Amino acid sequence: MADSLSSKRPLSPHLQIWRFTVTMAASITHRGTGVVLYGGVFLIVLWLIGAAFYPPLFETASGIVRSPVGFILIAGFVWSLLFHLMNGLRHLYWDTGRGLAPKTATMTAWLVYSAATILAALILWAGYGGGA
């Protein structure tokens, strides 16, 4: 008899039952900018190698952070960086208990988003144009 109860029922909510919502892709995007930051903080630590005994290396990685494809990368490092840590003071917030009714969550959600763009092309701005 409990053969044919379970299989007449799905084993879990399939992707066609979720409505794809902004708490779910910053729940996402949190977890790639982890992964992210793990691999800008390798390059990092490539560059300081190369800075500190091997200065052929150094002065590669310096030629590629100079370029537009580098501007790029540090680009998304630094937003990377910003909606991480941003992201993880909601979820700190949240540890409070405070923040999980569904029309906060949201609207956090949307001020981390924006406000990783903004304090990047800030940072962004006063490195590589405006500010320095």
Contents of the next structure:
Amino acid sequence: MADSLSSKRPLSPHLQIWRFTVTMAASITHRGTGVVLYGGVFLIVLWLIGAAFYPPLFETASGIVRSPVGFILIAGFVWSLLFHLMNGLRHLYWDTGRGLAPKTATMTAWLVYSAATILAALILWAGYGGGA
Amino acid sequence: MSTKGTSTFIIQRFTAVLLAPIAIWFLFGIVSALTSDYATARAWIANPWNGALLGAFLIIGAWHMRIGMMEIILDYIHSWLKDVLFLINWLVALGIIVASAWAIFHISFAG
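Next, give the form predicted in complex with its partner chain, keeping in mind that what was shown is the form predicted alone.
First the chain shown before, then all remaining chains and molecules of the complex.
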């Protein structure tokens, strides 16, 4: 009885049922970039431990960082930090009860994606000595 | 448990506010620091401003990361595995705090 009833109960709406919106994407990306930063900080601490105590570990970390794979890792980390930083400010603004109207939230979501991409390009260009 | 959620919520916002300005500094310096050689990297970390800000970023960041990852674990893991992951998450945060403080201190003062 209980089984046949529960099998007929509707499930709560899940990811695939919603129309895709930029605000929803920004929410998912905020969580995703948080995970990327978790991993990135872990690797930076290994690099730091190498610099302080184990030169061979530093050379391994440095070798990876300076390879093409390292460029992708650094670019991903920088973009993620910029996105998480600016979307975090968006969250803090929401915490004050403002900026929650759908039009405003949609606009600021696009703004965060665009600014993160432009600033990441500038920081990578400068960080790799593009300005020197 | 019923009162802990509010303090966790507040600590996550508080660490976010502290991290925002430090993250801007971090973004300016980290790419060239990470791609520099051993001696240059150590000299960059040994600079008192860089050492203090890098330490603050990693230590406050470790706590912010721990809370964020805890929320993700709470959302998706509902078995005994949850407690194991909580423990690992704690150890990662503590490890980052101890290792970064120790490493920066060592580079700055122990040569």
